[in-house]
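Single chain ahead, written as C-alpha cells, the form predicted alone.
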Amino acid sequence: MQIDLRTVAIKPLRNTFDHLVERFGDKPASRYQEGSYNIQQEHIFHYRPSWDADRVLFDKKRTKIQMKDWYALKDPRQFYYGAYTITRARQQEAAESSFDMIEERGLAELIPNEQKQIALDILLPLRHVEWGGNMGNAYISAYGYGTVMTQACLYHAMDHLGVAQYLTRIGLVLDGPDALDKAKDDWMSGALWQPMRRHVENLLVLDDWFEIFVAQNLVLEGLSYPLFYDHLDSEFSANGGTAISMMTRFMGEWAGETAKWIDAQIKVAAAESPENKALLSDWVKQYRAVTLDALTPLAKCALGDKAAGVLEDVLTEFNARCAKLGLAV
C-alpha cells in the first residue's frame, strides 16, 4: 500500500481579533498590538465610583493633556508581558553575575572607606525614591487612560521596585542590615533628604496622571539618574570604587533603556496640540527646579566641589532633552 502525502494550504478566514481589525485591518498581528490596542474599557460600567461620581472608572478628564486617539502613545520598545518579562530576566541574570563575583571575592573589602561611606550615605536612601516612582507609576496604571500607556507605567513600577531591591542589597554588601536602619533614619529625619523627601511625598498626592508622568518619570528621573549612575558612579570608578559600579550597573542601563520610552509619550502628546505642549512645558519648568534644589544638597555631599559642575552639566543635558521633544523650556 502506497500513501502519498501532499500539502494542504488552508486560508484562514480572518487574521486576527475583530479589535485589532477595527484599528490596522484584517492582517496578522504583532504580539504587543495584540496585547495593547483597542483594549481599553470603555462601556458597560455598573457603577460610577462613590468616590468620584462626575465621571466614569476609566475617564480621559482624569487628566489635563488631551489626546485625539490616546493609542498614539505607544511603547517603541513594543513592551508586552512577554516581552518585558524575558528582557528582565536577561538583565537580571547579568546583575546577579555581577553581585556573586563580588561577594565569591571580596571586592567589597577593597572599597576605600571614603567611597563605601558615600554610597552608603547618598544611594541607599535612593530607595525610598524608588518606592515613590512605583507609586506613581502604579496610580498612573490604575487611573491612566490607554492600555498602552497604562501598561508600560505598571511595568515601570515594578522596575522601580526592582532598582530599590538593588540599592538594598547594596547596602547588605557593603556594611549588613544595620546600614538599611541608618538610611530609613537618614531618609525620615537626616536634614541632607528632607527637601527630596518632601518632593516625593508632593508627588504622591498628585491628582493629574500625565503631571505625575512628567515629574517623576521625565523631570526627576531624567535629572537624577545621569547624576548619581552616571557622574556619581564616575567618581565611584576613578577612586577605587568600581564594585559599586558593578552593582549599579543595572540601573544605568534601565535609565538609557527607559529613557526613550518617556520620551516617545511626551513627544507625542506635546506634538498633539499647543494647549498640550505649553502645560507639558510648565509642568517641567515646575518640577525641573524643585527636583534640582533636592538635588543640590546630595549632590555637594557625593561630589564635593565638583557639585555645582556636575549639576550644570546634567541640567544642560536635561534641556536639550527636552527642546528635542518640541517644549519650551
Given for the second form:
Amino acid sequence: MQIDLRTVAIKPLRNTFDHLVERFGDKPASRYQEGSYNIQQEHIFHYRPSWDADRVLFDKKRTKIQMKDWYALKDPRQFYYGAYTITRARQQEAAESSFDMIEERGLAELIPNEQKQIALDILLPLRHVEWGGNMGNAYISAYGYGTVMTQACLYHAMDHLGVAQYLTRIGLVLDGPDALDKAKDDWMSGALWQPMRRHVENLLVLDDWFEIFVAQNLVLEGLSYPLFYDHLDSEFSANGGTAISMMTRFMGEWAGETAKWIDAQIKVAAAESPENKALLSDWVKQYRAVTLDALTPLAKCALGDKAAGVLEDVLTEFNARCAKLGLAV
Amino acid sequence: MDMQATKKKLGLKEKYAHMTRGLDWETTYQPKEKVFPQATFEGIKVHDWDKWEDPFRLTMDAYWKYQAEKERKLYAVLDAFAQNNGHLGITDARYLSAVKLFLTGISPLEYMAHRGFAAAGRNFPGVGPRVACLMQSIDEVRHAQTQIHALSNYNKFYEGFHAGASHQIERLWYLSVPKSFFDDAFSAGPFEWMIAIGFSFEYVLTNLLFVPFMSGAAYNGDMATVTFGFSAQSDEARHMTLGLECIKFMLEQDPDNLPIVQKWIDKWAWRGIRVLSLVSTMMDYMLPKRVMSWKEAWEIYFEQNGGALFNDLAKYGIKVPDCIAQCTVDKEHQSHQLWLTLCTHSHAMGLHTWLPDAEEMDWLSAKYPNTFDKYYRPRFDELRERADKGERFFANTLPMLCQVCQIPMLFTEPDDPTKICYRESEFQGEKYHTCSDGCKHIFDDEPEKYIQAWLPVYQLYQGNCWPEGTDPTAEGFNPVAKYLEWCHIDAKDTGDYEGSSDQENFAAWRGVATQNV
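To complete the pair, please output the form predicted together with its partner chain; the form predicted alone was given just before.
Below, the chain from earlier opens the complete complex, with every other chain and molecule after it.
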C-alpha cells in the first residue's frame, strides 16, 4: 500500500521561465533545460573585443557553420554541471578501484615486458595529445556560440585533462616519473610521434571553432580512441596485459559516451543546410587524411603486422559513422 | 631494459606537477605567437611562466569527487525546499526583490565568468594558470546553473522572474550596470580580465557581494539561496586564491608590469564599487530583516580587509586607488540616493520597491546618524505623504546615465550632498557625461571603448527598445510601456510592493499554510 504524505498544496502560477515555455510548451522544465537554454546573452553587447574588433563578444560568425537556432545543438546526455560531475565521479570511483587493485597486488609487475613497453611507448605520449584536446575544447567553450555547445565543450576539455592524468598515472604505475620524461622526449623528437605532434599543433592555431570540433572531437578522437582503447586494448588483454586494460577503463567508457554527444552535434548541424553538410564533409575528409598519416606509424609500432588491417577496420567504422550522420565522406 | 617500477611515493606537489605541468610542451611546428596570440598585446611581460604557483593543486579525479558530493547535497536540499513550500518560510515577499536582483543581475555574470575564464585559460602560455582558469571556468558555469535551479522555484510562485535572467540583463536599464562591467572585462585582454574579475571582483569585492546576499538570505529564511551560497563557498575560496596569485605573479615577473597593473586596479576598483551600489540598496532597504548596514559592511570588508591587502601589496609598489577617498564620502549616501531613484522609477523595473516604514527609517537613522535624518528622511517623508494620498510618485521620464558605470546620474558632489555630480568629457567632437571623477578618469583613459556603451535609456528614446512593428506615432503611444513589453515585464512584475500580487499571494498562501481555513 502506498501512502502519500499530505502537504499543503499551493498551485504554482507558472511552470517555468518564458523562454522554456516558448520552446518546450507550458510544462515543468528539466534541470538541463533550465540551466542551458538562453543562458548566453545574444543581442546586446557594449564593447567590441580588443582581441577581435570586427566582431561582437559572442558572435555567430566565429564559424562558417551556420544554424538558425544554435540551441538545436543540444546534448543528448543532458549534462548540466551537476549531472556531469556526478556521472564522472561515479566513473572515477570505478577507475580508482582498478588502480588501487593494481597497486595493492603489484599487478603491474606481472605484465609481460613487451606489453609494458608498448604501453610506455604509445599510451604515455598520448597524454600530450589529450592536452591538445583540452586546449581545443577550451577554445570552443570560450568562443563558441550557445550554452548547450559551450558548456558541453568545457566538460569535454576537463575530461581530456582527466584522461591525460589517467595516462600519467599509468606511466607512474608502470615505470615511475622517468617514464613521463621519456614519453615527453619521444613526443618532442622521436620520429614516430612527429606527424601526430605536427597535427596537434596545427589544430592549436585554427580559429573556426566548429572546425576544431570536427578535427578534434569527431576525427582525431573518432579514429584514435577505437585504435588505442579498443583494438590495442584487446591486444593488451590477450597478451597478459589485463592490468593495462584495467587502467584504461575510463577512456573506453568515456569515448563511447562522448561519441554519442559528438554525433548528435554533427548530425544536427549537417541536417541544417546543404552548405553545412558540404563544409563538414570537407573538413572530415581533410582531417581524416592527416590523422591517419599521424596514426599509421603509431599503429605499426603498437600492433606490428596487424596494423594495416586494424587501421582499415577503424577507418571503415569511422566512415560508416560519418555516413550515418549525413556526411558525404 | 630494466622495467622495475619505481616504488618511491611521490609528494602531492610533485604528483600534481606531473599531472598538469608535465602535459605541456613548447610548440615547434607552430610559433608560440600563433598558439597564444593574446599573450602580449596588453604589454604585460612574463619571463618565466613556471614561477606561477598553482593555487588549487586539484587533479580531475579529486575535482569530480568533491564537486559531485557538493552537488548531491545541494540538489537534495533544493528538492526538499520545493516540496515543502520553502518559499513561504521567508520573512516577507518584499525580500524577493533582492532575489530578483540576484538572479537577473548576478547569475548572468557567473555565466560570463565561465566564458571569460575559459578564454583566459586558453590564452595563457603557462600551463599552471591555464588549468587554474579552466577549473574556475567550470565552477562558474556551476554557479550560474545552481543559482537558476535554486531560484526557479520562486519563479513558479512569484512575479518578476519569468522573463529569464539573460533576457533581462540585456535589456533592463539598471542591469546594464553589471552587464557592462563584465562586457568591459571580457572585451579586454586576458591579463586585464584577471585583474578585473580574478582580482578586483573575486578577491577584493566578493565579500561585499556574497556575504550580504547570503547572510541576508539566512536572516530572511531563504534556504534555497543560503544553500547554494554555502555550496559555492569552497569554490569561491579557490577563486580568491587564483585572484591573489595572478596579481602577485604579474608584479613579480617584471617591474614594467607595475604601472599597467596599478592602472587596472584603479579602474576596476571604481567600476566594481559602482556595481556594488545595487548591493548597498539591498542591505539598507530591500531586506525585511537587516543583517548590517552597507556602511558597516564597507568598513569591515573594504576598509579593514581591503586595507590589509593593500598593505601587503605595498611591497610591490601598489598604491591604494585614489577613488577610495571618494568612497569614504559615498558610504554615507550611496544606498539612500540609489534607493530613492529606484523607488521613483520602479514602474520601469522588473522588481518591486517600497518606501521604508517608520521602524525602518529609525534603523537607518541609527546606522547613518550623520546623514539619514538630515538629507534623506525628509524626502522619504514627502514621498510617503503623497503615497498616503494615493499619489505615489513615479518619475515620468527615465534618467540620464553615466557613460562608464551606466548608473543614472544620481550621486552627489564629494563636498555637497545636495548637488548632483556631473562630469563632462569631449571626444571626437561629441560630449560624454560621467557621474564622478572616477568614471570620468576611466572614460578619458579609453574613450574609444566607452563611447561604444549601449545605454538603455538613450536607446529607448532613440526607438531601439520596442517590440518589432511598434508604431511610435500611434495614438496614446507610451514609450515606457512599450519598453517594458520589449523587456517581457508585465504589470504584475513592477511598481510598488504595496498592493502587488506578490504581496497578496504571499499573504493568502501563508494563511493557507499556517491557519485552519
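Between two forms, the rigid core is defined as the largest C-alpha subset superposing within 1.5 Å. Not measured: the values here are computed from a predicted model. Numbering follows the first chain given and starts at 1.
- Put the two forms on the same core and the Cα of residue 312 is off by less than 2 Å between the two forms.
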